[in-house]
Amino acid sequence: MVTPRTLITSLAATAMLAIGLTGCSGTAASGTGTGASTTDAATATSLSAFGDLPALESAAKAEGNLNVIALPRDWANYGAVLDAFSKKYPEIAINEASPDGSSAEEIQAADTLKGQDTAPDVFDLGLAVALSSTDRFAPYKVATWSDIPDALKESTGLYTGDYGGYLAVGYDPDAVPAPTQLSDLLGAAYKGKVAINGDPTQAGAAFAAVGMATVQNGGAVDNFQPGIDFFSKLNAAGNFVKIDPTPATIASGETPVVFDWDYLNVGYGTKLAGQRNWKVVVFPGTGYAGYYNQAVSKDAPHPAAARLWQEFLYSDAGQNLWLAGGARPARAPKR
């Protein structure tokens, strides 16, 4: 298994686990429950800066808003995650912008809206964009920081892996033959039928599709040329269709073969049950796995709410919501 950063903790055994994560139940807290804080939230690098969780909660409730961006509700169970946060903190309104935006577009929005109260407070990013955007992030280490593998976190807390999976291929067996290896997709039976999720230069899932083709063709994370060559051949064969896949495009038959994360492909099948058959395959050989990363904007208009959101995502409740969506949470124990 190859990841975009290093060989990381095993993902394979975590998908079906009902995990009881280590550490505290719910969002971890410390201190004696002062319920108030005079901390400058924009400079806080951990929960201890506030004293305890109630103090952070109080500061976030006083702000009253949380701006998120590019979080599709059908992506990795994000709808349930957003609703759970809102239920826990009804005093904080979540403002959801550009749910279908790419990682690169998140950063563009932060630059464009800097200084405005509508700017993103937090980011959810593919690794390539995270690595190139660290000057936009405020370091923050959640209370459960020690539970997160070192390979999944930037050492100062600028960004932290949260949930991940394998890059897989979903397909409609009523429209195409079952592919058993990557090279099958170059065949005539797949003409005009193969899609990837977004632009590889901007979207993490699309970048990972090229990564998967790379390692399947003998390349490596520092040499993506074999993957680029594969997609050039796919395009030359007339098999690549330039449509961003969604449940709607799958249901309509426009994208009967989709490169995407395994948890998203499984989600497509669940959503379209009764409308379309949908199968998911991870090809034998070298696989490509990766995590999406959370980060706090250094220019967050609601810095306390941004940090409370991070604490929720890395709590037991947040991590188990990723698991319920078929993704592999960062804090899942190694097996």
The other form holds:
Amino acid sequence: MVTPRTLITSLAATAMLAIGLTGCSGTAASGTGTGASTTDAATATSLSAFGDLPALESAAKAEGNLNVIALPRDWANYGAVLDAFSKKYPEIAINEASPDGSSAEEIQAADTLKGQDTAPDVFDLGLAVALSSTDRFAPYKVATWSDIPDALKESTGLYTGDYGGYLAVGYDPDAVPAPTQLSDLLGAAYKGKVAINGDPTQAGAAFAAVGMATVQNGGAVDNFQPGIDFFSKLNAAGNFVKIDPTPATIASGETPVVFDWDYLNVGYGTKLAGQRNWKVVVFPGTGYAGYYNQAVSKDAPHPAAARLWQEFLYSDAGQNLWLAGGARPARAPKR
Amino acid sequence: MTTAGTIDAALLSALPTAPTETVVPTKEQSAAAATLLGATWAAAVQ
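Since the one above is the form predicted alone, can you give the form predicted together with its partner chain too?
What follows is the entire complex, opening with the chain shown before.
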């Protein structure tokens, strides 16, 4: 994911064979029965491989750690999601790396740290990066797989859409006029004021910003040229500011206009209440929607914990936490 | 979740209404767009 951005299982109390606390072999006893059989968590493609959720939970607790990366706590309610997982599974320490990293940086970290206990177990990725990184993923289908629309998931479970929203423009009404259409942002009132959330070749939200500009200019989503042309004009006009927006840059006035997902823009306003006025607009016409995708690293040092995390994210509790953050969960109907 | 009654209906109803027309790119469309962006973005905004 990117903050200029861009994420499942139990054994009964049976034998936990060959599981270390970190960097484990990924082999766990499975099922709620006698524990006579073992499951290689690293190759488990669904909860059934473990037997049931308590079996996966036991395997994950035995691993004791979950390595996540690029999950900003102020992104789509991730802070609450991480805290809820920790509260439910206090035996599993969540190690949060590079919270403001991009989707591309998640994959780079997996490559750089491969074979180490600190490598990412799971990914949360914009679609473009997910599509280009499937060789790094282990397929896994969560227990609620059938509730997730086909359009949001890779058929074998390599990656699965989890939460999303509409690309919107947030702005400080005390600094700029309220934009009512995309072309307004080309005007002199927005000089040096318009930012996108990252590099669109690496960051999901920025990619979507170009996509939104494309469809707002009559283009099709398989050809972003109209959107690229829009940002070229924005740059030529001196309105495009190449600063990755954060609540801090909004508070300081450096980025008074920000292309970002509606739930993130709403979150900025919530976070900055009392410091900055912050309005959010989804332009009329065609809306550009997108979902972030969860995936398990094929090289996860904690493969059971990685799968338990997936199960949690797609559980009723996990999905309602996205709603609480203003995002649209994959298992919720369109509204 | 809606059928099962496990969705937080209040939170769901509080979401902004979706635009009347919505585009959700397919995997193939996103891949094509990503290729074009990779080839042209830097020069477009340098």
